[in-house]
Amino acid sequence: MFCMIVGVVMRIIFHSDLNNFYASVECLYNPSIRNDAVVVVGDAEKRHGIVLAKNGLAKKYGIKTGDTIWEAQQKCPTKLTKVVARFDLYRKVSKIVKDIYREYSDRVESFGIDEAWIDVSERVSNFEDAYNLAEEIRKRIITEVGLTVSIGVSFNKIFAKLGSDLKKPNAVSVITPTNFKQVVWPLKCEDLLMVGHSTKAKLIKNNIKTIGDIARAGKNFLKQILGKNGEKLFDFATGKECSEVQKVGQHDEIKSIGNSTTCARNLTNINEVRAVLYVLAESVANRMREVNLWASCVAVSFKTEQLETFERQQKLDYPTNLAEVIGHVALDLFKCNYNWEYQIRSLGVRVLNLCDEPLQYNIFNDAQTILKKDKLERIVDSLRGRFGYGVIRRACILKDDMLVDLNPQDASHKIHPKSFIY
């Protein structure tokens, strides 16, 4: 049951995008606000007070994701309903929706909490049947869950995603091998996946303004101005992208593990920075041990009160998944690369160069000491797993009333993966 194009097997892929997801869930669970302009925000008291999502009415007032709460309020002269994000609820609803997708295919690949690709090549053999199947799924989501979804139907993942953006909310769009030049090529270059602000600026500088311009520019020219990403964008624009939708339960190779937080107040000295970095390092180390990985590179990122962002990284002499080592390296990186011109607003710790087994330890390191520290940190992992994160904390974080409630395992610090295999 596969489509054929020029003698090559062609897949039929959906990309589903739940409309205004966070805000729609809040309106679903609280019908009294359905007719209001609604924004879902972070916790203002913990300085996560920005707009994370908005409903259609709020969007009409020009409110954008990333606006501060006061900016959103200024744009909306009438009543603006502000709801603090409930990530546990959103994950629960997301699972319900994706379980419906899995009834239609064993290839369902999440692209964030509210989006997914679905390979339906085994169920349909042409785009007319594919459209009807997408309509069936769209109607089921409305009836069984109470949310609307936009679905793109195409022969690869890139065009399927573009299709889900063509008509919103609550619609199905089809992009085929015979119509993609008419449908896709007139779109702005930034509508293509992987074209961010920096890439867009380089394209515009070379008079490449649409997806069609990308296709006409040629792979060699794009490689000259964008490197390997230029080759990828050419394949994306010309419909040659052919990566598979992952099977249910299949995951990308993990390339890095990290955690970050915007602090409850600005940090003013190295002791406060040390406390936060070590808490983040504990979270990162715990996640590494959960997937049995070690890292040989540590990165620290920080944002100042002026919203300037920096990241620095350092290779390790030997792989580790110990919070003590990760925290120590992160702190040294910060000390060596920041002169305290401004106070610190947020911090992040990330590990890279991951491997699935520790290499032989340097002969100058005490292997027994390392094993003891590993055992101790695993005991802490176990206690927190049974009784919650707050059952045991570092003393340095308890000294500060504003930082004592910092919980790096809280959902507000977690970033939902937006992976793409090419």
Given for the second form:
Amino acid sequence: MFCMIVGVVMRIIFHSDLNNFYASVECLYNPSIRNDAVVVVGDAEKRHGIVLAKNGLAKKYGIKTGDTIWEAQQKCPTKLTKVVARFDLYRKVSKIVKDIYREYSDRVESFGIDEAWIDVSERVSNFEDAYNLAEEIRKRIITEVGLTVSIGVSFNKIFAKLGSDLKKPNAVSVITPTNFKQVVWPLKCEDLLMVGHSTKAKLIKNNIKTIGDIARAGKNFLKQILGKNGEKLFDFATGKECSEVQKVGQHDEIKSIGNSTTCARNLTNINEVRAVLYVLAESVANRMREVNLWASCVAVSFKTEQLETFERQQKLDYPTNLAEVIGHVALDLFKCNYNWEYQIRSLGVRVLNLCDEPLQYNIFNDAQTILKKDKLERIVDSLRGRFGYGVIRRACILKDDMLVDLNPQDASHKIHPKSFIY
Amino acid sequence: MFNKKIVSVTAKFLTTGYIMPLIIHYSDDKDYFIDKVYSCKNCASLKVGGIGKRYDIRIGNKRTFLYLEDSIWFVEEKMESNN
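Given the form predicted alone above, produce the structure of the same protein in the form predicted in complex with its partner chain.
Shown next: the complete complex, the earlier chain at its head.
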């Protein structure tokens, strides 16, 4: 049974967002800190010591995600409880919550560890029933998992997500085809998904301040100032976005593969950068081989000690999944684009323009050499699979154990929000 | 104040897959025989922290909860207050 509006089948979609997820899980498992200002932080010894999450009380002190521990301490000098993130625990709790969602629909699409869309169109036929169902889920999560959740109920994924941000914590908000202009359009343009700093700046420059302004600006004008994204934003703002909630187990198309790390200490010369880039490139190449993908573009990103970030990318002549090529291109990109004004704090390597067609042999590449290197790297993968990551390493990364003491293949800290539009 | 007291339990695994706790081995010299299980629900323990199956049980004439989280059993142990 579907909800009908003007003769069109309308979907009912929930977006569920666990409030202050990491901090809430820590408070659940340690009731003695429940009334403190709590921040969940990364491992300070590995210089991942930033605030990853905070509870409501810490938020009141102005602590923000991404603050360094030192900054957080300054904002709340009296009593700030710091706990080191336990990603395994968060993953476990996330799975319990998502299993609850899956009792209501086979279309449950995760958006990061603490958010998910749930398509309940086959279960409820109007927004009143949808509200009641969302309330039921909200109450179940409190009782069964001990966490609060904000649920947005709407007719597309974008408005459902907006709805879950409207009332926090522990609430259900409904955005319908009849009320969205009153509810959504007065909101700031940056409240809309995909409006980041630079898009916001362009919109504001054109006097587009609210989501309603985006809708009124018209598709053509938005396309002029934002390109293809402008068209998407117009659809978002006018409620025309219609991407499906993916079915459980449905795999997403992989658009890029990347690894990054904050180094144990700042990098001061190109040899150190080379070592870290090659560790990352090896990880990226290994992951590409696991899913049988080749890339024809490499991107390198880096952050200076001043926390300025850069990303540069370069197209390749032919697709590759060789760590040697990826590392080499990443290093070249770095050399060409950085003048060492400051030391380097973190580095990342990413490949994009992925395809499942291997190398097109032509007269410009030496196929035999490439095949040999491919075989060699697969042997390295296999050795590491059998004996552990450290069993074999490139000579260039053996010089400084502290710098390259990272195993990018270690999945314990990998929690990637996924793309939401397919 | 409550403490998360991890306990060992003697339980019966029924053919339905249901795990029926029978005895709580509270300490070396203290076993509690469970006289009745009223219900078993998925539930969080807000008192001591944990998520799992919550058994609502009776031991003698006292009702209490016994939790099973992953494969660990725990109870919410009342602590003496110093104040």
